[in-house]
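Next comes just one chain, in structure tokens: the form predicted alone.
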Amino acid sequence: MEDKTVIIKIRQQDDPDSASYWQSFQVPCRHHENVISCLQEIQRNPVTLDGQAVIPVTWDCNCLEEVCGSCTMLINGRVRQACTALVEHLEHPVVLEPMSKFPVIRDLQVDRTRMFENLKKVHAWIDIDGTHDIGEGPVMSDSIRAQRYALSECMSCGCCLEACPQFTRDNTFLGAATFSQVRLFNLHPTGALAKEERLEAVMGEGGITDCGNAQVCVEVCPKNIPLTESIAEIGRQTSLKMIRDLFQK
């Protein structure tokens, strides 16, 4: 493939309170090369379509190999991670948007915390249970072990949060990436010893219940984390607590 020119149209916004506009840029495009790589181009060389010298684009980024999950972004139109994002492979011009579900700090970088302090809110993490050092814990089955390393490969880009109905930026649903860190935890031998406190968590507002099953957290998941069979699963599990919580009363 020839070393061509590919125009980059980005929705920028200079702070979290400001209004957004359009930019657009032209940028070599070469064989494989990513999105990522063009924004690297424009910041280098932050001059306009129009030749107007701009102050560069902000946008984050790590791995540069869809692990980190730090470059989620919206790529004409659809979510997904920039760095795996081949232009050549795009439709022309190459349009970059924000995740709308987050609040925008500057141009394509939002503010993902709430993400995180979903994860506080269901205890999304292994208590230390001070046995590490007796000798080896337990022992998982095959199975158990393949589940848990498909859904620990969650790497809370947001993807799943950007396309769901449900997840909107004035509500309080948790979503697929954290029921999905439920799961995970819960499957564990030493995680199961706060499953209770979890299930509590995810029957609360904003919980399972309200996911309305559309489907879409599925079908953007970069990892290809089987979303719908861990809401299902959380589902299970919180109407058998509910059923152990009315008999013990």
The other form holds:
Amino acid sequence: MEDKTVIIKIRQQDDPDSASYWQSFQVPCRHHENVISCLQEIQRNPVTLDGQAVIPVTWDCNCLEEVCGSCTMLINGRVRQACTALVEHLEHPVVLEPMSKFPVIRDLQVDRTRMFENLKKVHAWIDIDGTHDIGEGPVMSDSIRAQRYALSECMSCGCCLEACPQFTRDNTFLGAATFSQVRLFNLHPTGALAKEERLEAVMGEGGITDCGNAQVCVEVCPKNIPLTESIAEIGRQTSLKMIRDLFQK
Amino acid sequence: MGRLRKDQFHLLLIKTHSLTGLIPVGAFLVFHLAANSLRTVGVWQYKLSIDLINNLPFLIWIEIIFIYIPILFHSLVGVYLSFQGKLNVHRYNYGRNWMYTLQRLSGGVIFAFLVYHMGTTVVPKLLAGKEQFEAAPFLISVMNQEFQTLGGRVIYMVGIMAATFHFANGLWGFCMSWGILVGAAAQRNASLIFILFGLVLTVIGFATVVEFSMNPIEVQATVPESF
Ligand code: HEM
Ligand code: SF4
Ligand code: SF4
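Now that we've seen the form predicted alone, could you pull up the form predicted together with its partner chain?
Below, the chain from earlier opens the complete complex, with every other chain and molecule after it.
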């Protein structure tokens, strides 16, 4: 096993505005090795395939167990987490690219601020006591709790946005993860106090109507979040609100 | 306030696009295919349906308001929507992503077909002399000509397939975007039912093409010329 090697081809970029370029590295391939440990190997010995010593490749990672989402990148053209991409299971050479729908900071690191901004836009939190006491939280049924648990597993990795044909660099589409969070917080008895505000936030340009139902999001979500049910549920809530508003406003 | 207005306009535009796809445009497609399939039932039945439709009062206004304007609106917004996304089915090869892609492509095919279809039927009908004009003999002879060549038959079959696919898959999209189908199982089951519905529509359309191709007919004016 020890003498096997793997070639890793990486799309690199020195800063947010410069052009990208490709470099290949050859690293030893151990049993059960993941893409992160290959990147660590390159960091220890940053010499390209043709023997040139270069600056080590930059990437993001944190938990190394697919719960933080930070090591998300394109591996052989598909978006996924590098920590759970086992090299033995991949086609060789392994091609790594930064996600294409977010601005690159450097090499494989991207800036996912847009996701956080989208969560802020839709009030993706629950208000608790402010200047006045809003009382005890109501009881929640176990089935609602179970539904919310599945939705709460979102780690904002951005896979669902990278793979979505409707989410592009030059539009304002909020994307599946954001809609799913609207559903999560609207399902909470106290969170539902801001339900109308959340729905209004997804009823404009870039909102729920801009989903084309290609359903790629649900195929690539590593947490198996029922994104297409969330999208349909928010479609229902916004449609009913639209009809209600038409007669009441 | 300015931003709000723009968002409200966007919502209204997309929801109206969705609704026009179903009513009146989709409803017209079903009616149109069904009415023409009377050709497979019999000559007089088919002629009667043409006579009935073409003698409706204010026909041209009915057509403009309930057919031409909605189709034009739905097509233009549809083209705009098609350019909003970026197809990626080569990378993410999933069934529903194919449907998403084909929904956009079939829209383009329908548009091209409609330009041709209107050009060979409605435009000559409107240009024909008004004196003693009878729609049935005129339109039936136009259609005989359309189906004389293999090329003509293929154009109609492609146009019909594009429209029935787009409508059947569009019905599913409609149920998604209005939140009629929510659960994953409900979504899957409904898509099977819509596929079946689309197939039935396709068969109805193809049967008419076959009947016209194999068996051209001629009819006389219903109103005698001396009348
Ligand atoms: C003539 C050119 C046409 C173009 C370019 C076009 C384009 C589109 C596009 C892009 C969509 C998808 C919208 C989305 O999912 O976000 C759509 C939906 C739809 N179209 Fe068309 N279309 C055309 C003609 C037609 C015709 C003739 C019919 C009727 C048979 C039709 C019925 C529908 C329906 C029912 C929907 C679903 C609405 C929804 O998603 O809520 N379309 N169209
Ligand atoms: S919904 Fe899934 S794919 Fe999308 S950001 Fe959350 S965890 Fe990632
Ligand atoms: S269903 Fe399709 S268009 Fe909608 S968010 Fe998911 S991937 Fe994007």
